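Have a look below at one chain only, the form predicted on its own, in structure tokens format.
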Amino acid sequence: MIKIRNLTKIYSPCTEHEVTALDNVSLEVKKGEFAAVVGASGSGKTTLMNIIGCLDTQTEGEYFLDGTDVSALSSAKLSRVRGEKISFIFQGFNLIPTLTAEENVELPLIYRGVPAEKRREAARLSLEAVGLSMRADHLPSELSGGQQQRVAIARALAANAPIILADEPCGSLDSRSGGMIMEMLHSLNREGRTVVLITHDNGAALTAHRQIRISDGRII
């Protein structure tokens, strides 16, 4: 599902501020796998996440996403591939504060041009799946952190992308809520989604099929 070959990312190249964030990284994640990328702050895991998620591009190397060479795509095509292939779950939830839970879940479907009736139905079913059907008309500020993250998971469910990229999804939650979120990610994986978890938490990483450890921009 994800194939990276000899990938390097350099910020501010050829200047005194040059930083090599990723150094000749090669990595594969198979379809249906639950993989955890583990590393401390500054290890390069966030840069790797941004490239896997098509939010950034590499300086050198190749990246194939579900068989497509995304290395040479235009920004418009990269955006389209990202919208079709990847659902994101972030530590900060990334919900629009002025939209209800249901409207937040609908967002990816609006970008895809899904008709209003179909996207509302998908949003309702997804919120029901994460136990928040009774909170569909609530704003993010009216929800707990755990509930907001469940809205983010419902958004990923509704988008129905084959890859879920979860960046520290439990980082701002208490242990009970975090455990619930991890179980939901594993449930999505059992349903066939490929899950890539970005984390510094060894405990969370150990629940994955495979741990990929990164340090100083290199897979170790």
Given for the second form:
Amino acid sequence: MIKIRNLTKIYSPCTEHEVTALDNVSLEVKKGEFAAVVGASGSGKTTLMNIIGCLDTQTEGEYFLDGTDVSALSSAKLSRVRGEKISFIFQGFNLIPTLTAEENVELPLIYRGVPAEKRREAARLSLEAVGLSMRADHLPSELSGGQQQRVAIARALAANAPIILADEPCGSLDSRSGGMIMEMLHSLNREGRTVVLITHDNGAALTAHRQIRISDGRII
Amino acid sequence: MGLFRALKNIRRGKGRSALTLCGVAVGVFAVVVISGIGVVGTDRVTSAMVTMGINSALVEASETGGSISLTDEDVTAFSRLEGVNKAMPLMASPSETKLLDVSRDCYAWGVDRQAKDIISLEAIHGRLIGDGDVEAHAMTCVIDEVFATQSYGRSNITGKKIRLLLEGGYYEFEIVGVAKSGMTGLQNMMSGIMPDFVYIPYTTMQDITGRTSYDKIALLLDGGSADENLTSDLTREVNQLKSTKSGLTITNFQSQKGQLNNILSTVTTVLSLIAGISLVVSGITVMTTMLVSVGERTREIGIKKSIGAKNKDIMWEFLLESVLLTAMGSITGIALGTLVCAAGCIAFSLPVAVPIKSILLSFCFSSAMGALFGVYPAMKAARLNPIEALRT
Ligand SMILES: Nc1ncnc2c1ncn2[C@@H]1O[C@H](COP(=O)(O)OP(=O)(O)OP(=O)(O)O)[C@@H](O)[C@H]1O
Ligand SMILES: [Mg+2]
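Having displayed the form predicted on its own, please output the structure of the form predicted in complex with the partner chain.
Following is the full complex, with the preceding chain placed first.
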């Protein structure tokens, strides 16, 4: 599903601020797998996730997503791939502050052109699945961190993308909420979605099928 | 849905959006009011000209012509010219009336039966000056409606007597008719400048003034032929008949009206264009507002892109917002402008005229402005790099 070969990412290449964030990385994640990426701060985990998530492109090397060479896609096609194949769950939740929980959950479907009725139905079901039906009309600022992250998971659920990329989803949550989020990621994985989890937490990483350790931009 | 979201986003910028909206409204307001004045002015002039008879022309001594006296023979001769339907002697004399002991300036016209056709005189009460009055050198007169209502408070005042000051003496005339005055508006507007009109038999006017000749001869031209060529042909022929070179001129109301309208519409257009500049200025305001809004929402744009929004989606979102903002502004401006126009018309007791064309035009123009000035901020938003946008 995700196939990366000899991939290198250099920020601001050919300047004195040049940073090699990923150095000749090769990696494969199979469909239905739950992979955890662990490594020290600054080791290049987020950079890797951005590339896997088609938000950024590599400097060198190859990345195939479901057999398509992502670096060859136009920006419109990349948006489409993001919308249909990938859902992000960020440490900072990344909900839109002016939209209610339900509207946030609906958003990916709007860009896919799903009719309003169906959108609302999907949003409702997803919020129910994360246990937030009662909070559907609340703004993110009216929700706790754990609840916001659950809304983000509901958004991923509604988008129904096969790949979930989670960048330290529990990083700013207490252990109880964090545990809840981890449980939800596992249940998403059990439903057949591929999950790539970036984490500092060794305990959380050990619950994954596989740990990918990264240090200074290299896989070890 | 998209529209609804755009509205919501506009509401988010509360004060900023409101100010931008005001800017657009003021610009559109200026355009609407200025063109409203133009439309009303043109209307007034047109109806004033229609009163004079659209197919009429006036032969009179030119400024350089000196003393050329026009006679009965000339009237007959002129009426036989090609393109001329009728001719009527016309005498004019500034005068003063005394009606119910109130004196006011007026303008006395010596006419005959043909005044109905030639200068489009129309009786609303009583009758016009007829052949009988002309033959009898009768002391009868027709006054115009405005005059009647202003001095008597009602228009039907036939049978009343009126005293006219002509050649230094007062003469008493019987009012036999009240003529419809198409210039009501103009006369109202310029009251004091434009005197009231009184029509009397031209023979009576001759008796009083002691002149046998006429000042002017009014012509009724064949329908539809009142164009520039005919006027210049006639001028030549008329001068030939009187064996002068250019002692006589012909004023054609049609072409005069055209000229006046041209001037008026040029002035209106120029003023509207100047007002249009304010629309451009408000367009720039819209751009500023949108740029600020893009800056504020960078992170939001990043989030949207990360969940599948295409550049195009982001672009439309912002474009729709700026067009909606200007559209709302221009609707406000149009509403205010129309109100002011209507109020102005009522205040000056003119028929209410609304400059529909400019309203539509300024609406389209400002919306286009919103789109045009919205494009740059929208593109800027659309082109944001999602990772950088998310980092903010
Ligand atoms: N836009 C950028 N421009 C230049 N350098 C960057 C940029 N983004 C990241 N880097 C650098 O690349 C390296 C890897 O960064 P990255 O964000 O991938 O680390 P990380 O493993 O996610 O760290 P953390 O655990 O703290 O989130 C770091 O040295 C960072 O300074
Ligand atoms: Mg990181």
